[in-house]
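A lone chain, given as structure tokens: the form predicted on its own.
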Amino acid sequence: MQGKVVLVTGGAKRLGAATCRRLHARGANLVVHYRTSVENARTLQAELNQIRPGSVALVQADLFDTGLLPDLIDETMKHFGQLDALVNNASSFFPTPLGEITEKTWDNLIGSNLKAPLFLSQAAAPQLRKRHGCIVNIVDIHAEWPLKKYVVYNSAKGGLASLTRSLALDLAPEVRVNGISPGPILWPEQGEWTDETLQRRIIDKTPLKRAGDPDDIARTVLFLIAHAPYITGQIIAVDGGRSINL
């Protein structure tokens, strides 16, 4: 990863921040995208730039505005002059029970989980082709095994899984495209998922009998970028076996 440049969307906190730390520790320079988490982004930038000055740049953007997405690539090129990998990590997650779905909730969930990764990947493709780079999409095990009352989210992540395979075909042979489907890694910070009884029930049905760590995702991102030159069009479940015991 020495000298590689990686753009990570939603990189300021949670899985995104863990991914940034892991890639940076292996020598990558980073462009960390954020939307509203400015304090988290600045703290992460200061932390990593203290280790290696000038190695982390920040870029703010609302990914719902597809017209702004090429600017993220332009900013990356301005800072580092190249782009070797794109990690589409930014995501929205909330329930949409049937009968309560609105166009606004559709636009939000499809926009963050499917539309933005598509248009950002399209904008990044010319630079990634030059570097024989790669794209890693953060999908979800519920793309394949739907979560009740999350119709739109499930559909968006299912679309992202299909997008991953489609991009792998269209961008080959220069660019590899893969996905990662997390299971119980980090609990959502609001709603029913804060209920410890529900969390325990999910863990009990997970073969490894524990929640994962954000670094489990980060290490898999690193693997797909740096150590998997003959892997493309694949989606790896990092879920403690949860997807085989739903």
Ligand SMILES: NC(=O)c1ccc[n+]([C@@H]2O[C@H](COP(=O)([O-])OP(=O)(O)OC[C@H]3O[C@@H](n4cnc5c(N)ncnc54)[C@H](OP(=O)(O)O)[C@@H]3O)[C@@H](O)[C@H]2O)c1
Given for the second form:
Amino acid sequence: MQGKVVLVTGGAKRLGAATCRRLHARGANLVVHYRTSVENARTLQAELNQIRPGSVALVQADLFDTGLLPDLIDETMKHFGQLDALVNNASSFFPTPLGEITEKTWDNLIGSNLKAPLFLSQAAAPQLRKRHGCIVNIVDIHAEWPLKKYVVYNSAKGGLASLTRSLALDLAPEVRVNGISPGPILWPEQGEWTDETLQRRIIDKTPLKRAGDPDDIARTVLFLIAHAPYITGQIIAVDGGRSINL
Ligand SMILES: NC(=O)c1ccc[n+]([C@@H]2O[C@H](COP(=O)([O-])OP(=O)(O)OC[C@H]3O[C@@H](n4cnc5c(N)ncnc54)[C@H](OP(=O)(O)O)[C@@H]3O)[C@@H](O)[C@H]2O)c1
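Switch from the form predicted on its own to the form predicted together with the named molecule and print that structure.
Up next: the whole complex, starting with the chain shown before.
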């Protein structure tokens, strides 16, 4: 990763921040995108820049604003002069029971989980081609095995899985495109997922009998970027075996 530049969307906290720390520890320079988590983003930047001054830049953007997405790539080029990998990690996640789905909830979930990864990848493609770089999309096991009452989220991640394979075909041979489908790693901080009974039920159905660690995702991102030169168009489940026991 030494000398490589990676743009991570939604990188200020949780799985995104773990990914940033892991890639940075291996020598990458980072552009950390955030939307609202400015404090987390600045703290992460300070922590990592203390280790290697000037190695982390921040960009703020609402990914719903498709017209602004090329600016993220321009900012990356201004800071570091190259882009080697894009990690599409940012995501919104909430239930949409049938009968209550609105265009607003559709636009939100499809916007962050599918539309932004597509348009950001398109904007990044010329620079990634130059560097023989790659894209890693953070999908979800529920792209394939639907989560009840999450019709729109499931569909958005299903679209992202398909986008991963489509981009892999269209960007080959210069750029590899892969995905990671996390299972239960970090519980959402709000809503039904804070219920310990529900959490226990999910862990019981997870063959490895525990939640994952954000670094499980981070290490898989590192693998796909740095150690997988002959892998493209694939989606790796990192889920403690949850998807073989649904
Ligand atoms: N956590 C898990 O166990 C789990 C399980 C399955 C799949 N995943 C997937 O793994 C990835 C990371 O998970 P996570 O739980 O760490 O994610 P998260 O905390 O729910 O969200 C990551 C970031 O996405 C950003 N974001 C959301 N909507 C945005 C928008 N419209 N524009 C710009 N940024 C936006 C937010 O940035 P700000 O905070 O800066 O606003 C947020 O911090 C996601 O793609 C998620 O679907 C996670």
